[in-house]
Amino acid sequence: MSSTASKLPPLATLGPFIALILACVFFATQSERFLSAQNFALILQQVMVVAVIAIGQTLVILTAGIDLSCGMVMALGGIVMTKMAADYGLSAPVAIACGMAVTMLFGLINGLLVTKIKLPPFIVTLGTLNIAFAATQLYSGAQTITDIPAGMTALGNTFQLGQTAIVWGAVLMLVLYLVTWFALRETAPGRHVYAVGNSPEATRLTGIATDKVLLGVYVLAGLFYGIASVLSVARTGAGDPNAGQTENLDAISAVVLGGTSLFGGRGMILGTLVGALIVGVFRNGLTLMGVSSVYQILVTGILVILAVATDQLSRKGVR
């Protein structure tokens, strides 16, 4: 019996999956529409932007950092790429590259301030959050940007899977999770990310350049925010200067609900995907039940507190 139990994954790993299944069972009893394939496809479409932002956020949190600027940097990237296409007539690929270059630049700035000046990630990204917000409003004139080429919304197109329409952006999201899962699990740089989060000093003494690892993580996070910008533009068909207001906290919620420790060094990227789905399932299920958005935010907040409390108790148990 004890041998069998020892082979099972720990509760911290199984917890997010159990929570997602229980949530699906509960909402299936509350609405006949919930279990339909169309509704699950809609949930994937609704969470794809937050889920891709959460990949970058997971990498940062695994190093015991946090990135408060992720949503606003994503919004700035969307504004830059849509303005480049709408106002300067750049082709969709070039305009998208410009937007992603900006999000990666913010990642580079965050990384340099954390590694070279040794500023706390919380303070650094709080500052860049405000800079990105101001830049977004000033550059866009606080106006939504439309009249963009069709190539920028290609990932918002759908294909048929049986009777269900699946958006291409959701497929890209799943591919990104698989690639990141493989990189973290099977490559040396991926293992270095966990090592830096566990003990940066011990990692440095083994000969690993911890500053390079941290800098790479922040730049890579910026890349994922840029991809999320593309998905956001593809989903809405416009550059929205007010985007990123809720995606910021939703992405952090997804990471925490997925079992990644805010203290760094523990967690798995597929758990973050489950965390994003938990947020999406609760929002979708509560909407089908006719619950207002205010109560949806309230429920999300309670879930995050429960997840952090579970992580804290788990760490005490380990000690």
Contents of the next structure:
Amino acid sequence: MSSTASKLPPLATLGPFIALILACVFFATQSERFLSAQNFALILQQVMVVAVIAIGQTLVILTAGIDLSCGMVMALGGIVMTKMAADYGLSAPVAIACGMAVTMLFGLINGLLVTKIKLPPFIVTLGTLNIAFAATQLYSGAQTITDIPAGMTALGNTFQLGQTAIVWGAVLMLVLYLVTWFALRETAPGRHVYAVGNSPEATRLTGIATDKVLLGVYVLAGLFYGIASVLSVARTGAGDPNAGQTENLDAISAVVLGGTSLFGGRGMILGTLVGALIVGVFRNGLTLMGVSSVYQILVTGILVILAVATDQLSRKGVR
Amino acid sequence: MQRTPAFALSALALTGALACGLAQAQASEPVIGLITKTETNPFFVKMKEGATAEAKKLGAKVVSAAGKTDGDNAGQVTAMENLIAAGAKTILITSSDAKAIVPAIKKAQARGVMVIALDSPTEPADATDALFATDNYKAGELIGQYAKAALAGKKPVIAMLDLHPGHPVGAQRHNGFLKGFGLQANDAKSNELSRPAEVVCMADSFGDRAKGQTGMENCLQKNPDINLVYTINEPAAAGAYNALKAAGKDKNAIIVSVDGGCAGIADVGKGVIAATSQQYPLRMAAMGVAAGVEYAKTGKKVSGYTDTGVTLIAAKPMAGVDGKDVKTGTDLCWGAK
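Here we have the form predicted alone; I need the corresponding form predicted in complex with its partner chain.
Expanding to the full complex; the earlier chain stays at the top.
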């Protein structure tokens, strides 16, 4: 291998970006409406809920865990905040805080079960997934809640950037990615997240409180799910008890497509954003082409396997 | 591991107690089983309410069960076995998978259980003893006729937010709408979605608010001149309206839908939806329970298809289109009164 080749980022890092660009080029040739600022703003707004959930999911997966409960916890948060506003007349910020408190509580429960009782994250979050789903249905009576104050949907409003209307929620989503990117890269707690995922035992021996890092990651993930609840409510203008049904797997797909390793310790938060965008680009592009949504699911499935295979092969390469 | 036997025992005891409870109910009053697609869809929540209320009136007991998700056939088969074990002599079912459920129905019938399909027919339709359901093709035709009149001669530029591929109810509403509008359309038996040139965009909404919104946003991207939106149900319609409003096009396009739930009718009142075809799940369920009680008492089975009715509800009436106003729709929402 030449020295320039070894300086290039590995395929696992470049793969997601290449896939996204290829998809964009393909759709641009298929529909003249695809390649426009307005359409890209639209895709950002369509993926923002899953993309924010996927930030929390990335943190968990970096620690070699997984959070199956994310979508349902997001839905519960949305129901709690809209019910608080609709039934008790709480102001939007207070109601939102209540909803986010609930999603963080779920994060705390997940974290405590994983760190204190040493249960596998897959099982813990499978349990809390069902608990959050049942709580959502019971609390809402399976009814959509629409009577909510305007303040709760403010993030769904748009501002003009030239000809393009951009949703505030999409801007928040991008800011959250930048903040997380910086925190993971430049701060000690951020590096600890990677360390715990790479080798918990070695990390513990260097004097880092691995349990505290893990607990922090799950609570933080709950915070991101809470923000996603706000975005979901802002986007659809309602508390929807049937939200969140596909978001957990969509978020995991985004993380994996973005090149984060399911075995923990390796990955990049900006890749997750690209992963979420890939799914959004396919849904948008295929609708513009007039193709059934089933193909989007098909393509996502193939890409997820390709992403995991790339990760596995590049691991063999470095061994 | 030592605790496992204790757990197993208590689980067994609980199941036993449950079974005894059900058996006791059977001794005093006929048990009617109700199997819906999910426990959580408001349509099925209403259906259960209707069944329970009617059973109370007639001195019967409704035991309900459901699949976990829409399309969960295995869950419905399990529910069927459990309900037979619980002593149900009549089972009302809204099948998730029209074909896959048939063998389980045959088994139940072989044990003397009357099976009535509610809302969705099985395939073949005569696999069940009877069918109480909305005529979905007609429901589509009604909103198609309304849309034609509402556009008042303007050239239609249509977006269609469907359910998901391959669902007969989705196909019947879709094709019925096109037929009612006077466009080329497959007949009521077809599961293929017709696509005449006037339909500029089709997207799958899965009957879901958020996905309906995404579908409409993409459709507007494809063709900003859309002036007529068909939606499979009112949650999808509410999503479509969000997308139109965000694009500043809510005045340019009219939305029509099918379902007639209380929230949906409220949206007709607010002008979000121009017209919707209202169906009556409470009536379906009540009729099913009544038939079940009759069977328990006299051994007489019902048969064939009973149309449980569909009514066009619109805030603004159109000449030449039969319909009722929002007030009537609210009073009747899903057969409430």
